[in-house]
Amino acid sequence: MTRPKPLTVLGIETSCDETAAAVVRVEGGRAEVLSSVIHSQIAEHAPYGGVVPEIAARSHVETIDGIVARALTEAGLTVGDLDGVAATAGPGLVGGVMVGLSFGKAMALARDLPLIAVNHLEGHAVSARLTADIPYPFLLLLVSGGHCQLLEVAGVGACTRLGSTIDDAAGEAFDKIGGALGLPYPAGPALERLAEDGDAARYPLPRALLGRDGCDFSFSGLKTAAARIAATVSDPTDRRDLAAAVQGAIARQLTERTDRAMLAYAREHDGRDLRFVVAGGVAANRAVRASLHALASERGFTFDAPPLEFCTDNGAMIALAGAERLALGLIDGLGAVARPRWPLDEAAARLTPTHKAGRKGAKA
């Protein structure tokens, strides 16, 4: 039996505000990211507390080229090497996500290779997998600042979606919370570091849908109250102490609710397959991370979750999604759209969506 020929993919991801390529050979179902580039937005969106979503995209537009340049020189490629090409076609900021794929879009054209349009919530989905060997299926908890959700995971592209936020992300109340404690954007990092010496008892916060059945969640409740103590604290102490307690309230919600989420996963699976990833940005804090390893301890699951340069924006991600489709065949036309809306698991958001549907479909 003859093994699949190695697949080199070029993946580009600009759903928000960095702008990233990388470049991911996949052979006998293991990754390697031979160049991972990313060009940072921060500085640029400081001074105005968020992502400004026309700076973003004229940002994106000054340095996608160079930045591919990059990922292939570091990679010590050239165009001719590549099997494919792998874009972000949403969710995300639309001008920023069409800048991505209209790129990909131009040298999938120009050089004849396969287009891939991923969702950029499927590339978080496998990020673990760029370095660790994690077969299908697995529990995946994506939280980051603008999606929270727990899926099963079958398979490429194959998720079912166990829960979601009804409200807002955990990354956006670690933002918005940090934002209201005064500290820089992006405020998320920031609380982490205020939160190491603080008392996480101190300050006592609301604990949401605590007895509803299900694993969806709901960080609005926390938010407001913790920005509404922020407001009446100066003294250093106390704000460690705050930004300690919201940080513990967080992964003590994500926690609870991935709880129900393995049980169910166990049951449906008579105890096998027993693997947990998690990934997004928050996968990044480290008492997030140690909440729920000693939970899959607990529930008899293995813990994974991406390398910390993995669990934010990058292209790597993007290029494995897209490799692991290119070898299926999964490939797409000239004709993929930028869509600032796009859930994994569409038929749950239409049939029970967790927002109410816009004129762009179901949020999540």
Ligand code: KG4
Second form
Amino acid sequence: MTRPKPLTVLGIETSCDETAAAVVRVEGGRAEVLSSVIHSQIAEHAPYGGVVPEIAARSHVETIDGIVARALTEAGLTVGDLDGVAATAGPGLVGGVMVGLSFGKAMALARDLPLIAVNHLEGHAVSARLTADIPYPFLLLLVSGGHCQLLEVAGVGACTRLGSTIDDAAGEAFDKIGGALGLPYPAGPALERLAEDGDAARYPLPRALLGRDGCDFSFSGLKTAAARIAATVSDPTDRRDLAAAVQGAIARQLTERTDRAMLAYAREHDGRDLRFVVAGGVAANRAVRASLHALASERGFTFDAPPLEFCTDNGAMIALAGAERLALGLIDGLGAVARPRWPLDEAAARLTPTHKAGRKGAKA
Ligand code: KG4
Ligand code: ZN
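Form predicted in complex with the named molecule, following the form predicted on its own:
Every chain and every other molecule in the complex is listed next, the one we just looked at coming first.
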């Protein structure tokens, strides 16, 4: 049998406030990141305390060509060396998504390359496979600024949702509570630092969905309660204690709900090949990682998380999802559209929507 030929794919990511591009080569099922360039727009959004969609879209337009050129140069390649171009087509801020997707389409059209329109969440889902050999299927906790879901990942295009947030994402809770504590956006990393010497037991916080069936999440009660306390504390010790309590409460809920998913997953898989992956920006949090790692060990699951640079948004995860899709012949036409909302498991999303059409709520 002939070995499948290596595939070299450019990945473009513009769904939020990072303009990112990367080149990934997949050979014999193993990925190699040849380059990964990430331009963060944080400084542009910081004065507004959150991402401003119009500013994000304009900034993507201004930087995308330079970022893609750098990704190719740092990989030591030219467009002619690519086998495909992958771009995030959603979910996310539609103006930004359109910039990256249109740029990818233009490259694909100009150089007669296949285009792969990638779901940003699928990028996070495969991100741990950039640097580790993690066979499918695995149980995934995807936990970021816009998303919080538990999924069984059997491959690209084959994700089944086990649970998701019924209101806010965990990263959003970190950001909003951190904001109330006066921390700069995105507040997750700063809140983690503030929590370092804090006493997590000092402030009791609500424990949503405790003991409730299923593995959905809820963070809005915690967010409101903690933000209210944050408005009343100014003493440095109080601030540290509150940050520790918030981080502990988020880690605890993520762990409790993941435990339910692990038990169901283990039953479904007859206790064999139990693999667990946590990905997305909040997976960068050491307390969250440690708590999930301990749970995985207890339940007999392997534990993996991407290196920090691939936890938060990046182009490499989009390139890898694109390469895996390309290998399966899952390519898209130039008519692919940008989708602000795009659940990974569309069947589950139709049956048990986490938000009603037109309402504000979790993106997926
Ligand atoms: O995956 P990501 O870059 O973007 C989305 O797709 O949402 O995740 C960004 C989120 C932000 O909410 C940020 O505060 C959070 O990840 N985050 C963290 C940490 N690093 C990033 N949250 C807690 N602790 C961290 N160390
Ligand atoms: Zn993301």
